[in-house]
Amino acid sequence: MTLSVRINPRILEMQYAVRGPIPLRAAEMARAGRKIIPCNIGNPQALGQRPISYYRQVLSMLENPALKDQPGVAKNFPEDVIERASGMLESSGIGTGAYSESAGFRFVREDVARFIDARDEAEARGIPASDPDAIFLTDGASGGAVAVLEALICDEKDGVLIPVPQYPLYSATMARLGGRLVPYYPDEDGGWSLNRDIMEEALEEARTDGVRVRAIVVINPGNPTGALLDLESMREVIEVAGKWGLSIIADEVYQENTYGGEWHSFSSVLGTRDIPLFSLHSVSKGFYGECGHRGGYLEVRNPPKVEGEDLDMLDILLKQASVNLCPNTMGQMMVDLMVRGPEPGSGSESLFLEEKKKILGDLEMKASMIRSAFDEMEGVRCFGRTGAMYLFPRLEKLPRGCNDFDYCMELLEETGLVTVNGAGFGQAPGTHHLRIAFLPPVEAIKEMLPRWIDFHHRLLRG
């Protein structure tokens, strides 16, 4: 007789549409020999993006330092790669096979702080300098987001303002913690912009329901929308957070994926305002695409005090990190490479810049191709400035009785294209969307788009 066990109902409530029924059906089809085009997840190297040579060369030598003494290595590895790996190992003091400090290698956190200050032009603009002691290296940006939410959510009356549509990490984590997801709806027709009325309407409703809203999550550029947030929207978020006593959780993992659009960090816009800010970044996105290395960082500014204790949020995050011993060391090393690439004029710089330009250029071209295809599809509209790795078109015309899940499933069955229906991320009532990651090779997208256009119009004609 098979044992039956009781499972935490909060775990049972968790949903993650990116790996939900549509991708599961796609996996069945692939096993049966069908050609599948997976556009459901931001996993660049799984879809053919080549790793950056400099990163993998340094990582190789970090894992196997004896390589530098083997014949022929100098011919295949530029001298600056060998020097960088040797310097990182020396700075670590322990190599990659031992536990690091719980918050992560000190030298990496110092490099992250310098990266943030340079990115934000902190000194020239009078922005407070980044503090390595307020930076935590994490297993992907997800590790930092979960740590902050775990600390803030005490019971079912604690809530977090989360944009809808949203990346399912946030809804799944809130379900697991038993807190309240308080949705706010960016203005889709306005390019997924924000204003205080949008946020304060959600806050007022939550307060009426007895919910204590602790923080607001902002994803910029957006996931799943892909939209780049404008400066005025960011200022509105900061004003609302200050007025309502909220912390800001800024998910900024797509900050390299702006394709010529102007991006601002929340730390640069916040400036000297005394509002708690938790900023997240990751090696998984941008042009690096190192999802499997699970590297990321969490930077904290203006850490809030702990009620009734002589502690602040940094103490709590360090306690959480200590329980987990440390983030994975190769992910930490990859973070260091992300924030400090090859030195100008070094033997690796030229190829590094060439590879970076090609990856970002290809992403922009593929996004443009898909957006142009939407213009040929009746009742399909896509809003906002292109960013991140996704497009989130609105399906304004569907056959009677058909929703966005049905659309995406039929699209999969007919064309092999794997997308995620908008309901998997949440969406404004009465609307239908899908999310597509524009990561497959250009040729695969060129081949797929005419079939998608044809499918769309045949579906509408019934």
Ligand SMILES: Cc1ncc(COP(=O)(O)O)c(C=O)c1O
Given for the second form:
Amino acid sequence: MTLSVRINPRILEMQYAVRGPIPLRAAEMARAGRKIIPCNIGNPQALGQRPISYYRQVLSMLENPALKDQPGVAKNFPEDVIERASGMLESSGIGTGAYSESAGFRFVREDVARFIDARDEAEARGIPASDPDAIFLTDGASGGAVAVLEALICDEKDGVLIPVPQYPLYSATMARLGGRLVPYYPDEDGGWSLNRDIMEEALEEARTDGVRVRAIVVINPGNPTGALLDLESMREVIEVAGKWGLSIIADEVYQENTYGGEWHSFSSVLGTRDIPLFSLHSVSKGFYGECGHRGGYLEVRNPPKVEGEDLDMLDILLKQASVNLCPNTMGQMMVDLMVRGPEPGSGSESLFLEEKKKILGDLEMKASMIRSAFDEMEGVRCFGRTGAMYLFPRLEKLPRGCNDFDYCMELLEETGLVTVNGAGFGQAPGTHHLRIAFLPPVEAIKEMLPRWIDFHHRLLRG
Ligand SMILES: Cc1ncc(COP(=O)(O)O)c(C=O)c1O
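Switching forms now, from the form predicted on its own to the form predicted together with the ligand, please provide the structure.
Zooming out: every chain and molecule, the one shown earlier first.
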């Protein structure tokens, strides 16, 4: 007889809708030969996005430095690729096959700090310089988010303000850690903006329940909302965090996916204010789309002290990183390439810029095509300035007894389009949404949209 074991109930409780029943049904349909358009997950290269040539050339040289000595190989790689890979290997001191420092290669953390300062125009704007010792390289941004939450949640009375809807990493991690997810609801009709009343109402409710709120998570641009946060909303977050002694966890993995709208980093808006900030970035998104390489970083500003100990949060994060030995080395190398592309004027630059422009241009075009289709669908409204890789329209009219899960399932069965229903991310009570990732090729989206519009109206007419 097969052994039964007791499983941690917190793990049983965790949910991750992005890979839930709808994609499972889609996989079943695909196996039966149905054509599927997978718009359920932000995984660009799984949907046909080609890797940026420069990144892969450098990465392959890093993994196999002997390539450059093989006859005929060097002429296929621009000179600057070979130089870059040699420089990175030399700076690493150990190559890619050994454990690195637990916080990640020092030279990569220095490049990350320079990137942040240049991005924020730190010197000109009087923003404190980024510190390589307060940067941790991680296996994707997920690793950084989990490490911070793990350190902050001591028991079920510790809570974190999390936007609803949210990226399910946060709800799943809170469930696993046994802390309290304290939901706050950005103003959808106001473009998913924030104001202090929204956050303070959530805080007040948590305090009445005896919950100690430790931090606020902000995802900008948003997932699943795809919305870009405005400056005023960011200032309100900082005010509330300052007033209530909260740390800010700024998930900024989509910072490159802004399609013309202005994006501000939390570090730049925070400036010299002494509020703990943990910001996350990743090689998975942007135009790089290197999800499988699992690279990311966590930058800490104003690390809080540890109550009752002569330690601060950097010591704790370093201890956690040390237990895991180190983040994977190729992910770290990919972070270096993300924060430092080819040198201006180098042999790789023009192709790199061309590929980047094409990827971001296509994303913008696809988002705008889908938004226009919503205008043709009765009772479908989509708010906010487009960012990230998602649209999250509100389904204001559904047939009686039909919820957003039923809608997405029917949509899949009828058109092959895979989306995620709003409930998978949480949503304001009584509302229905779906999230569509605009990653499949332009042609696939163009072909699918009229069928979706047709499905929508047939469903409404019953
Ligand atoms: C908002 C957000 N944060 C973090 C992640 C995780 O990214 P990574 O692949 O870097 O772990 C994702 C992935 O989709 C995301 O959407």
